[in-house]
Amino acid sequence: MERRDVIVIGAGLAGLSAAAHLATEGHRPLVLEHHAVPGGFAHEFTRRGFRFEVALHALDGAGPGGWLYGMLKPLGVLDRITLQRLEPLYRLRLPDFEVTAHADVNEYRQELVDLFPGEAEGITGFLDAVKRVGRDVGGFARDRATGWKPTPIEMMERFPDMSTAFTQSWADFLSAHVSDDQLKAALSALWGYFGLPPSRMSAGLFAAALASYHLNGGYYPVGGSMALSRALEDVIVEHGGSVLYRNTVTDLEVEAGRVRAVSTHRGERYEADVFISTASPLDTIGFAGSDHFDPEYVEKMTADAPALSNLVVYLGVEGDLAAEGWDHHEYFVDDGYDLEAGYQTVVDGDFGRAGMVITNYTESDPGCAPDGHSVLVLMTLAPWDHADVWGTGGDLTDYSNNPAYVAVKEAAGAALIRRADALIPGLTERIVVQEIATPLTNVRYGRQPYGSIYGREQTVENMFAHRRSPRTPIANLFLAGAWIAGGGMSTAMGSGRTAAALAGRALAG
């Protein structure tokens, strides 16, 4: 193959976004992907007529005025997909009550005030603070796109709410506005989207996401996240780029402080002027060899703690659950109000009690199941080291056929099914298709260290000014993805855009 100006490692949303931005700007990127399909976590699989969404629950900021809308519209992606606006965003079941999180922020506020009338003033103040953080984040992103590089003092003066929130934990942010522990639990339903309890989670990250969902909408693409991945792939190819699948990068060839080429497990070698890696920083260092990096840089990347992974049960079931009354796209279940203790149940692998989410994808995307059937997905966070690395002792060789692994996986999945059956009576008897994914699955298909679904832990200390830079000590090698920007599909695409901008400037000399 002829030499390309840019090579992107990984066809997850970060890599696809980077390549799409570069392609539409006149470059001819080549994307090399380990898997057989694009998308990373944004893809699907089918079983007996059921199409299963691997990971996406809702895209934030995809409506007009949203930051994701502003990114995808110029690429032409929004002309290729249909987005279904979610109303409500989700429903939360707690021990003593349920909460409907309406997409409209005013309806959501009224729902909360009706449940907690004594906290009415605090609820209003909380939501106003969330909106201010969201507006600051949007303004900051627009200013940064112009090349503005503020000092810390300038940041605080121009974007005070964002700057303050990113120095706080979510627990502290909540406590500044409301005092009722049950209300705090209700306002923190999405903590599983970030993988940390309120005491460690970045308030800026959580508030920005809430603002994006409530001000610019939560959406699900018809055809699932694969429709989005394929749309980005089409943009790349139609503008002269290429995506090669089943090409696992094994080496980066470094000469005189610059990457010259990549090699794949097929023995192929591809040269380029600039390289973007969406693999984890440690894997990227491994491709090149640690001797090409500062020891301090390698040590810093090695110190990154991976975020939690997940356990997912994919079910194809008889009956139209939405028509029968289970018309929730997203239904969160928490058995208590102490989210710190809830986090510990996840770490302990106590899947009979850990917070979980039940998603009826047929509600938002009816074509994913045969007529008269439904696709239901059960998900909870999960640790890598559960039951001695899921019964394998850390040896992943042919792990899916390891009887110990199968037993641990089946027991964990059964715990979630029992809990869902208590909420949807008769569910177990109606299961037609069942698949279970564990943290090891994420390593196999997504090449994610420790099966992490969010990359690096999204703590206060790791966010905002302390995020990992997309630049590396090698001048023509840039990074993108969750380990750099944080978890979430919208964030991944934003990370790809940032890497593309850096790569474009490097190509321009």
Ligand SMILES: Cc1cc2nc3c(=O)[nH]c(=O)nc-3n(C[C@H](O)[C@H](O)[C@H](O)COP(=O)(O)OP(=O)(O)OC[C@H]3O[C@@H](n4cnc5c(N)ncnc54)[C@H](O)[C@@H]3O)c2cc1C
Second form
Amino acid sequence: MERRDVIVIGAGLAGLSAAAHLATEGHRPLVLEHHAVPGGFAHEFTRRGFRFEVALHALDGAGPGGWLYGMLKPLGVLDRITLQRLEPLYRLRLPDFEVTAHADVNEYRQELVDLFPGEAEGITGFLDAVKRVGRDVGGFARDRATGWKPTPIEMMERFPDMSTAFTQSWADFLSAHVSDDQLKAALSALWGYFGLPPSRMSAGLFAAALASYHLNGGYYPVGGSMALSRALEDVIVEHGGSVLYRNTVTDLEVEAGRVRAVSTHRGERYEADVFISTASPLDTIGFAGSDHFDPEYVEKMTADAPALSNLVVYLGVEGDLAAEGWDHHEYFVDDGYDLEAGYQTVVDGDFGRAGMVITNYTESDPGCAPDGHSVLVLMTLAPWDHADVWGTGGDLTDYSNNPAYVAVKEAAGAALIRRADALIPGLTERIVVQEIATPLTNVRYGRQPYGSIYGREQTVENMFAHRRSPRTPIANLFLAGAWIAGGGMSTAMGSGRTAAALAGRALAG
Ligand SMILES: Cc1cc2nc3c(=O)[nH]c(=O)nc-3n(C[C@H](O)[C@H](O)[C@H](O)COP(=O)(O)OP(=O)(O)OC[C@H]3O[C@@H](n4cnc5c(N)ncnc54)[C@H](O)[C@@H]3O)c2cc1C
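Form predicted alone already given; the form predicted in complex with the ligand follows:
Below: every chain and molecule of the assembly, starting with the one above.
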């Protein structure tokens, strides 16, 4: 096997992005992927003519001027995919009212003011503050790209809104502007994208995401996130890189403080100068053996709490749901206004009550279902340890054929279907195809520890200066992906670009 300059472990969006950046800069990366297809969570599966998106609901930063747009354009990825702006961004159903989050932020603001006229000033102040955080985050990213290393005082002077928001919880940020609990719940509709209650979620992170989704827009690619993954893979291959599937990395060979080679479960060995791992930091440490890292580093990584996982019900149904009035992509359903309690229902695995999102993919990607049919996906966040790890007692061997697992999984899925059936009458009788994914599915296909969908928890304490570094104690080994940069597909691609820049410098120097 020919020696490569860079090896990337994992062909999720973080790994594909890292390799695409390196390939277009003249390197010849080799990506080694456990699964048979690219994308990690950004992929699809088909059943009886229905094409199911595994994960993506809405991509942020993908519109002209957005941060993802600026990253994908030079790679040529935007010439290979069609991105659609979601209008509305989503609809939210709370017990006493509904909110249509229009793509136009002024329309969105007006709808909130109509619902909560007494809070008009607070709503405007809130949206302005969100915009300022978004602007600061963009400015900070541009300045950092020049190599600027600010002191905390310089940060505060130049980016005051961002600096403050990253030391605050979302609950405190909200309370600084509005007081009505129903309004607070409405403004936090996207909390599930981060999987933490307002008291623990980083205000900086959530405000920056809201700024991106509400100002630049939420996007969905025609053909789903798989179209994006395939486009990145094409860029890699056309520029001389390669991706090998069904190759699970099991070992990193370390010699004199540097990684020399990786080995896969097939017994193949690949040498390179620089390595990027998008497997979790703990898995990466395990590939090399913890002896090669100082104990404090290993301890820190071991202590990282995973973000929540998910329960997803994928349905192929008879009928054109858009024609029946489900003419929007995303519908959030919450049965209460207390999001701290809502988070607890998720942690308790109470799927009859946990906040749920219903996505009609046929609306944004009509080719995904046969004529006269629809693809509907029901999703809620979910804990890893539900029903003692979903009926398996923690033994994942051949778990999908374990009757106890199947029973727990189906009961959980049925709870979501019952709730959707109350909103879409006759849904149950119209189901043609049904698949259910649990946290264990995420381990099986994506090798994500605890089925975490966003890597490490994105709390106030874990943010900003306390994020995990893409550098490791081994000079030619870098990390990327959700455990390093945070959850989300755009974030994963951003983290891939950062790792590629570090790898490029290591190769040059
Ligand atoms: C149901 C669901 C809904 C979501 N909705 C959204 C959304 O609407 N918007 C959004 O922005 N984000 C969403 N996310 C989150 C987003 O998908 C992830 O945060 C992001 O895709 C993570 O990318 P990644 O490359 O870090 O990891 P992954 O996508 O998990 O990719 C990691 C890859 O590495 C491979 N790998 C791991 N270990 C090895 C090894 N030892 N050898 C070889 N290969 C290995 C895995 O097989 C996998 O392909 C969602 C996630 C889920 C599960």
